[in-house]
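For reference, the chain that follows is the form predicted alone, supplied as structure tokens.
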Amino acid sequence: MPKDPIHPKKRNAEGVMESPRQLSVRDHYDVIVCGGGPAGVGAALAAAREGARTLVIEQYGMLGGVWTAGLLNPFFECGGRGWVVDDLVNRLTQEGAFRKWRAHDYCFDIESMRRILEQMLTEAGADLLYYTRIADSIIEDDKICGVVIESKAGRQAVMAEVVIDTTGDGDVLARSGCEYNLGRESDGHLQPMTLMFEVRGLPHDYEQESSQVLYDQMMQAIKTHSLAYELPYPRCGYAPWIMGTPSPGVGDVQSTHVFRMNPLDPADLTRGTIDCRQQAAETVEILKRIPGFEQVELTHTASQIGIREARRLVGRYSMELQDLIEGRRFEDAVTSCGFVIDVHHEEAAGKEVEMVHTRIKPYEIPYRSLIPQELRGLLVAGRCISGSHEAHASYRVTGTAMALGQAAGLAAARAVREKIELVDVDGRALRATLQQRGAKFADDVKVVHQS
């Protein structure tokens, strides 16, 4: 009968001391992408298509991250990204799994997204490793050369020439000793978490007018029917929203909010998820009392609570509020963004001090914001790149995250092929290549979500 060995540990006054152990090396890759969400699939597709032997490590049994495990619609800022982002949009469209939502945004079918992403990564030649978490980083001579993983197979090492942190929360950069920021500079306050959920039974061709209109309808239903429910946010621009999907009568709902919780604390994640799941059920009961919504019913809540903000790298360039206001351009820009500063803080909601009212111009994000100040061999892509709390609230949307990922994957493959450090990859050449492959930069981008 099989029997796994026990790794020795000893308790002491300060905790538990683990004895040293030898980890088996599972494999060696050119590029390891840690996290298979929007930024991760962008990075892996780009690296693999450029010829790098690439592995994606993902904690869930699917790609897509917040899109699929988190049920997050719409696909904000997906237009004009070029290359692998355009390829994804085209494939979703060809399958009838992509539809316009409101004036400038698009929603997708979540099951189609899961399958198409797997097809694309497989075609590109990338390896996928599901049900696996990143436990630690392997650092030698100020360079990351691999990661320690945990799975049903136990604890193993996977080695690489370049590691890309697309975990969203910056798990790899933190375990690699990189400096990072957490929360609002003035008080450390983090944006709230939201558990998305899906409903069916919406009116035919339903399209929401505004968050304020639906909020007023819900408040009227609570009053008229004497419901013992309270909405978790005031009248504001950020919630509630019902996004119609390509499936008739089906919508993904952005309504639940839990404030002043730490997304890096599993106890807060647990409590927040439970609170939000209850909020989802209550929201549906309210919606049923609104004329035209009588047939609405909850189908399921997301597997993963949505985290808006966690760690932010301290990199070689930090995106700041003034960069957005001025619409800064950079020679080494790898993507652009025109999304509003979408801060969900409850103390400002519905007031003129909401950051969403801050006038910004289309701006660019430089390659330097993806590179740690000291550590070699690591790139960061997605919402955990280097930037302030306010700037992050704009560029954290998934279209920008995937575009940042494709730039990181391109840079990683070039560094491996040319046997150079990541900091020596020419950012201007990255920009030129991405532009040749259809990526639009700030001069061709409009601020289409400005309040």
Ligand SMILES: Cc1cc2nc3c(=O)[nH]c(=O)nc-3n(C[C@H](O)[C@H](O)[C@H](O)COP(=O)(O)OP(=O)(O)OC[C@H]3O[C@@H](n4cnc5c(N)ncnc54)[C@H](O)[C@@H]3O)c2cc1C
Contents of the next structure:
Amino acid sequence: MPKDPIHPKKRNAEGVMESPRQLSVRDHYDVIVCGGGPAGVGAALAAAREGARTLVIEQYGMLGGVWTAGLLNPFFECGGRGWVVDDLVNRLTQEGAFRKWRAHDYCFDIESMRRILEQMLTEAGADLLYYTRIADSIIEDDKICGVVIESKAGRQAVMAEVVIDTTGDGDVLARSGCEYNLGRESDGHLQPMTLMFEVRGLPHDYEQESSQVLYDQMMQAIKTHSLAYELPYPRCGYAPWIMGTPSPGVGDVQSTHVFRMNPLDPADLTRGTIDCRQQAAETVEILKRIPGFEQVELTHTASQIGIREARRLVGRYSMELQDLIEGRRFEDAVTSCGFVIDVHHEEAAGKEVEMVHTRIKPYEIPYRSLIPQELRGLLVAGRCISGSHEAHASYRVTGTAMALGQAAGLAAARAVREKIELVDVDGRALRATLQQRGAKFADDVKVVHQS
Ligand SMILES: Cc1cc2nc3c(=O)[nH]c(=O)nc-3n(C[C@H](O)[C@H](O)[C@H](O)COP(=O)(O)OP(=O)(O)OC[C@H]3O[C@@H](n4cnc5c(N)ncnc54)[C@H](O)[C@@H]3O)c2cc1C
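Please move on to the form predicted together with the named molecule, as the form predicted alone is already shown.
All chains and molecules follow, beginning with the one already shown.
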């Protein structure tokens, strides 16, 4: 009969002391991608297509992160990214799983996204481990050389030449001793969290005019029907939004909000999820009282509460508000962005709305923003790259996150192939390759959603 050994621990005044343990090494890869969200799939596809032996480690049983576990739509900033991002967009379009949403954006079918991402990863030859959490980093001589994973199989090590942190929350960079920022500089507040949910029974070809119009309709319904509900945010541009998906009558709703919570604290994550689930049910009750929405039903809430902002690396270059206002270009740019500064703070009626209206120009993000200051062997991509709270509120969108992942995967594969440090990968050459593969940079990008 199987029997696992007990790992010895001792209680002491500070807590519990674990004794050293021997970890089995599961495998050795060229590139390990930690987290299979938009940035992670971009990184893994790029690295694997460049010939690197690549592993993606993901805590859920699906790829896509906030797109899939988080029920998020639309796919902002998905155009002009080139290479693997264009490939994803083309496949979604060919399947009829992509639908235009308002003037510039697209919504996708979430189940198709899950399957297509798996197909693409498999075709590229990347390995995938689901239901596995990255618990720690393995550092030797100022270089990350692998990660400790935790799964039903217990704790194991997986080794790599390059590790890419695409956990969104920057779990790996934190476990690796890299410096990071958390929250806005003035008071440490992080953007609120939102549990997305899906509804059916929307009017045929529903297209929302603005968040303010729907807000007013909801407030009217509360008043008319004397409902004992309150909307959890002020009248503003960021919520509520109902995004019609390619499936008739089905929409993903961005409405619930919990403020002043720490997404790195499981107690806050739990309380936030419970509060948001209640808000979702109440939102649907209100919607049903709006003429035309009588048939709307809540089908399900997301498995993962949406985290807009957590750790942000302190890297070799930090993206700042001024870079966005000036529309800065960089020789070693690996992507561009034209998305507004999208902050969801409670004070949305005051200063923060002004922030949304801070005029930016299309700007670029340099390769250096993905590289830690000291540690070798690690790249960071997605929403946890190096930048300020305000700059992050623009580049955090999924099209940019996947494009950053694509660049990180390319750089990682190059470093492995040429046996050089990540910091010695030529950022200008990365830019040139990405451009050859169809990526557009700031001269060819427009700012969207700016009033
Ligand atoms: C509510 C909400 C609404 C938004 N609206 C939009 C929108 O409409 N359009 C848009 O384009 N963007 C939107 N964004 C922004 C965007 O979703 C994120 O910034 C984007 O997902 C960043 O991608 P990422 O790959 O960096 O992170 P994530 O999507 O968070 O992916 C991280 C992945 O890593 C995995 N992971 C994390 N930690 C571990 C670990 N320790 N071990 C193993 N796996 C791990 C996660 O399960 C996940 O799959 C929104 C965000 C939120 C929260």
